[in-house]
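Consider the single chain below, provided in structure tokens and representing the form predicted on its own.
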Amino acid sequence: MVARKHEIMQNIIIIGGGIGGLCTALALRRKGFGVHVYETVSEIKAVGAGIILASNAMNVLARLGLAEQAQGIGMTLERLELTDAAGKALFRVASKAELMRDYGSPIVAALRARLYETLLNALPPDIVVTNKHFERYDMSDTGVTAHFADGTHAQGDILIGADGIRSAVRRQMLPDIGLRYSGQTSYRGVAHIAMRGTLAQAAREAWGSQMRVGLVPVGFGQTYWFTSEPAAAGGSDADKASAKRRLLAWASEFAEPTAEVIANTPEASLIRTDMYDLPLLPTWHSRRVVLLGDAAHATTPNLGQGGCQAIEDAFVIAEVLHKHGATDLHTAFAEYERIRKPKAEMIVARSRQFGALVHMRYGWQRALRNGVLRLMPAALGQWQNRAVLSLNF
């Protein structure tokens, strides 16, 4: 993208202080824009447990000057494994050597809390404003105003909605768009135990009769894990102790160290989340307001790309605004959508399909699926990787 002279916007409003919002602030500041991030909570902190920064996200973080810090806060993975419940390989996903050869960056797994701290430390302390619950925006020909629940407001040249899957910005822009339930719920946690042996630097995902379990080393003697299983929306557990007991009962189907990892997870840290995504949106922008990350293209976590796609959005939106400037927002936002919309929508669709593949109802379907996966050529995995990990900007 070739930059041209333009009027620098001195106040860009970002609603939402998650990974996408903070990365957008960093990318915009690198281009000379003034920016403030407004976050509902009183203290910015990680939501969730772990995150896998795939090669595409690591390449963007490298452009933002943060790749070295990202590698320092987690575990650089040597390979990814997909197995059945007994630990027998189903499909060879990728190795660090292959990823470095094809994309120039590895995959790094880290705790979300460490990534948040890294992003916050890269920003001046006055950039992020907490305790600001966004309610609505007003637009004029010259600017946009964000209104907050405490009666205050903020004025800017544009407003970026990076406020997640239940985005209030999106709700005002596209009030008829609702979330889609995947039919699955998930648990996540962080165990105070390090992976050992061949799994010390490898992430393993195992598919059982009903539950899927992922084990991911994140460094510092800790392991991030996740599960998914078919469930009705809105389900809950009596308490976290009973949830852990149920998870441990399910874990007996899986090869070790699955049960050991779950057993070494503090009950209080267990997170249960129903898995939703968004249908395709007709647009991501309206005049001076634009959506980013989960607010625009929330996906189920099956491909591990939710945060990675928000990081891609952050870089591209800064590039197009720097290229076109305040005088041509429609062209800038249209280019942002042209670059990002096809890939983000592909991720949403494939992730939903992947979830259906994992959670086939009948045993004969799962046996057939496993047999087919074992016969698939490595070239198919490389094709899938190219679609997800390549950058077009």
Ligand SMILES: Cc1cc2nc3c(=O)[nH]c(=O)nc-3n(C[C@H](O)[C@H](O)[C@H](O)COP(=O)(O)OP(=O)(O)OC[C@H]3O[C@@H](n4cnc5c(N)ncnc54)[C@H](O)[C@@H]3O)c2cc1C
The other form holds:
Amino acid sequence: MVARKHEIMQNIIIIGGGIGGLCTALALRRKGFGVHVYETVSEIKAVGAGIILASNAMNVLARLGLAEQAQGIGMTLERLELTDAAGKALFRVASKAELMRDYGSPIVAALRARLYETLLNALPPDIVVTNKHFERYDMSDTGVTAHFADGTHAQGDILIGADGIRSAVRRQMLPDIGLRYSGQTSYRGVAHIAMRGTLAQAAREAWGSQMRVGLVPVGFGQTYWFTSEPAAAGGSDADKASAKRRLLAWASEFAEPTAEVIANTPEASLIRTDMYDLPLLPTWHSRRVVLLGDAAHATTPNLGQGGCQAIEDAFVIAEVLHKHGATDLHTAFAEYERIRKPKAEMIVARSRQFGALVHMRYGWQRALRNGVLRLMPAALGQWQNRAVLSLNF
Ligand SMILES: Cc1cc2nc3c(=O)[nH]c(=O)nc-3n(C[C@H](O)[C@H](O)[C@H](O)COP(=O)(O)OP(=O)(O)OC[C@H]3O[C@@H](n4cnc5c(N)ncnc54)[C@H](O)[C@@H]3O)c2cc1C
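The form predicted in complex with the named molecule, contrasted with the form predicted on its own above:
Complete assembly follows, chain above in first position.
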């Protein structure tokens, strides 16, 4: 993308200090923009145990000057494996050598807290304002005002809604859009043991009769794990002891070290998340307001790409605003959508289909699926990877 010089806005409002909001602040500041991030919580800390940063996100972080820091936060994975419950391979997903050859960056798995720490350290502390719960915006021809629950407001040139899947910015812009429940819920946790042997630097996702389990080494003697299973929405995670007992009972179907990893997880750290996504939005922008990350294209986590896509958005929004400037916001936002919307929406759709494939109801369906997966040529996997891991900007 060729950058042209225009007025560089000095007052950009970002709502939400998650992965998308923080990366956007970083990307905009690198282009000379002035930004403030308004976040509802009193202290920004990671929610959600671990995260896998795929090669596409690692490449963008490298462009933001964070290549070394991002590799240092966790474990660079040598391999991703997809297996049945017994640990027998279903499909070879990718190796580090292939990813380096094809995309120039590996996949890194880390605790979310370490990613947040890295992003916050790369920003001056005074630009992130906590305890600011965004309620609504007003727009004029010259600016936008964000109103907060404490009665205060902030004025800016534009407002970027990076406030996650239940975005209040989106609710005002597109009030008729609701979330879609996937029919699946997930548990996540961090075990205080390191993976050993062939799994020491490899992530394994195993598909059982009802449950899927992923085991992911994140370095520093810890292992992040996640599950998914068909369930009605709205279940409570209040009774973590019984949730852990139930997970351990399910884990007996899976090859070790699954049960060992879950057993070594402090109950308090278990998180249950019902998995929702968003339908396709008619637009991501309206005059001076634009959506980004989960606020625009929340996806089920089956492909592990929601955060990676928010990181891609962050880079592109800074590029288009730098290219077109404050006088041509419509063109800038339209270009952002043209570059980002097709890929983000492809990921939402594929991730949803992937969830259905994982959680097939009948044993004969799962046996057939496993047989087909084992016969699938590696080239098909590489083709699938290319659509997700390549950058189109
Ligand atoms: C089980 C699970 C596993 C996942 N695994 C992966 C993975 O391995 N890799 C990956 O890339 N992605 C993964 N994801 C997806 C990823 O977590 C999200 O896509 C990512 O966090 C989106 O970033 P965001 O900044 O858009 O939103 P969020 O991270 O949700 O951040 C939004 C921020 O806005 C704040 N906020 C909300 N409302 C307001 C308000 N009214 N006023 C002010 N602030 C507000 C919130 O407090 C929050 O800090 C996973 C998701 C789940 C559920």
